[in-house]
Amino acid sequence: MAPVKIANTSTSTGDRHHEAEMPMFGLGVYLMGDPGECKSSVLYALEQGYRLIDTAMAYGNEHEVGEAIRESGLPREDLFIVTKLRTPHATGYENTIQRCQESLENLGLDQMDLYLVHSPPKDPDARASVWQGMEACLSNGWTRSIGVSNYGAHHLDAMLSYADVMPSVNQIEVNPWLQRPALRAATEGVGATVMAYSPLARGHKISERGITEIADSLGCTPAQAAIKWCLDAGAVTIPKSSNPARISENLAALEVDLSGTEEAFAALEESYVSGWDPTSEP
C-alpha cells in the first residue's frame, strides 16, 4: 500500500509545510510494559516488513523502540517513528520543548518523524502555548512533522485561532464499530490525515457475529477485515500486538479485498468507544 503524504498546513496561506511520506500501516506498542516485550515485538515487526512504529512517553517503552531500531540494522530513513507528548506534561511551551528532547533521548534519535500532543491539554488556557512549543520542536528540526491525538472537531476548530500551522495528523480511535465520519471529515478539513488506533476495538468486538460473517465471506480473519476497513477509509492504521503470529496476521490484512461488504460494515457502526475519549472533552 502506497504511503500517504502528510504535511503541516499554514493557517495564514494554506500552504503545506514539512511534507513527509508516512506508511499507511504500522505497529502500535501501547501496553507493552514487560521487560523486552516491546523491543522483541518491534524487531519482529520490522523483520516482517513493518516500517511505522507508534509509541508514546506515557507507554514507558520509548527506549526499547530505540534499541530495536538500532539492532534492526535498517537505514533510519526507511523507518517512520511516532511518539507523543504525555498528557500531564502538556502544560506549556517550556515543558513541551523539554519533553520532546527527553523522548529523543529515550529513543536514541536525533529526529523523530512525527510528534503528537497525546490529548487536548487539560487546561484549555495551556493549549495555545503547548502547540507553540510543538511548532518550535518542528522549527528546531527535532521532528519532521507535528500533530495531535484524541482531538475533537471543536478542538481542531479552536486551533485555527492560535496555530501557525495545523496538525499533519489527528490520531483517534477508529474501527468498524466507531466509524466517526464527522470527526474524520473535520480532521481532513484542516489538512490533517486520520490515524486510527484500536482498529480492533481492543478485541472487544472481534468475535461478534457481524464481523465474523464478513470475514468468512472474504476468507480472512475478523481482525484482518477490521484493519482493512480502517485502511480503506483512508486512515493510517496501527494495530497493537506483541504476538508474532498476530503481527504477521495483521500485516496480511493489506492484501484483503473488501469489495461488496460496504453495507455489512456500515451496519456495524454503534459509536462504541473501547478506550478513553478525550475528543468529547471541552
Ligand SMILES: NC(=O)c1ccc[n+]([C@@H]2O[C@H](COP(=O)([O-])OP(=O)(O)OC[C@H]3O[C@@H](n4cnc5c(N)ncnc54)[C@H](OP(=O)(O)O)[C@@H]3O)[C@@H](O)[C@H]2O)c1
The other form holds:
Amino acid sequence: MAPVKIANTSTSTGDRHHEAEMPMFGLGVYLMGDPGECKSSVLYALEQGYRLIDTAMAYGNEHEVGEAIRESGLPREDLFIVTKLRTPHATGYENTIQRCQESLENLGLDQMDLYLVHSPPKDPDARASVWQGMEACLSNGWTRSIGVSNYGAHHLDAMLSYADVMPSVNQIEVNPWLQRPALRAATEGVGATVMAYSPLARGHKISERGITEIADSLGCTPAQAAIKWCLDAGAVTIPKSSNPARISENLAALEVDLSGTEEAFAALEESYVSGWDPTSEP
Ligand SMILES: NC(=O)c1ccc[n+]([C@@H]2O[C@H](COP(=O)([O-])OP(=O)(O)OC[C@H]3O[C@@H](n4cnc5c(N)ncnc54)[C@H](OP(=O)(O)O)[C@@H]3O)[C@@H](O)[C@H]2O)c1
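With the form predicted on its own in hand, show me what the form predicted in complex with the ligand looks like.
Let's see the whole complex now, leading with the same chain.
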C-alpha cells in the first residue's frame, strides 16, 4: 500500500510545510510492559516488513523501540517513528521542548518522524503554548512533523486561532464499531491525516458475530477485516500485537479485498469507545 504524504499546513498562507511520506500501516506498542516484550515485538515486526512504529513516553518503552531499531540494521530513513508528549507533561512551552529531547534520548535518535500531543492539554490556557513548543521542536529539526492525538473537532478548530502550522496528523480511536465520519472529516478539513488507534477495539469486539460473519464471507480473519476497514477509510492504522503469528496476520490484512461488505460494516457502528475518549473534553 502506497505511503501517505503528510504535511503541516500554514494557517496564514495555506501552504504545506514539512511534507513527509508516512506508511499507511504500522505496529502500536501500548501495553508491552514486560521487559524485552516491546523490543522483540518491534524486531519481529520489522523483519516481517512493518516500517512504522507508534510509541509514547507514557508507554515506558521508547528505549526498547530504539534498541530494536538499532538491532534491526535497517537504514533509519526506511523507518517512521512516532512518539507522544505525555498529557501530564503538556503544561507549556518549556516542558514540551524538554520532553521531546527526553524522548529522543530514550529512543537513541537525533530526530523522530512524528511527535504528537497525546491528548488535549488539561488546562485549555496551556494549549497554545504547548503547541508553540511543538512548533519549536519542528523548526529545531527534532522531529520531521508534528501532530495531535485525541483532538475533537472543536480542539482542531481552536488551533486555527493560535497555531502557525496545523497538525499533520490527528491520532484517534477509529474502528468498525466507532467509525467517526464527522471527526475524520474535521481532521481532513484542517489538512491533517487520520491515524486510527485501537483498530481492533483492543480485541473487545473481534469475536462478535457481526465481524466474524464478514470475515467468513471474505475468507480472512476478523482482525484482518477490521484493520482493512480502517485502511480503506483512509486512516493510517496501527494494531498492537506482541504475538508473532498475529503480527504477521495483521500485516496480511493489507491484501484483503472488502468489496461488497460496505453495508455489513456500516451495521457494526455502535459508538463503542474501547479505552478513553478525550475528544469530548472541553
Ligand atoms: N493516542 C492514544 O491515546 C492511543 C490510545 C490507544 C492506543 N494507541 C496506539 O494504538 C495502538 C493500537 O491500539 P490498542 O493497543 O489500544 O488496541 P488494538 O490494536 O485495537 O488491539 C490490541 C489487542 O488485540 C489483540 N490482537 C492483536 N492482533 C490480534 C489478532 N490478529 N487477533 C486477535 N487479537 C489480536 C492484542 O493481543 P496480543 O498482543 O496478545 O496479540 C491486544 O490485546 C496502541 O498500541 C498504541 O500505539 C494510542
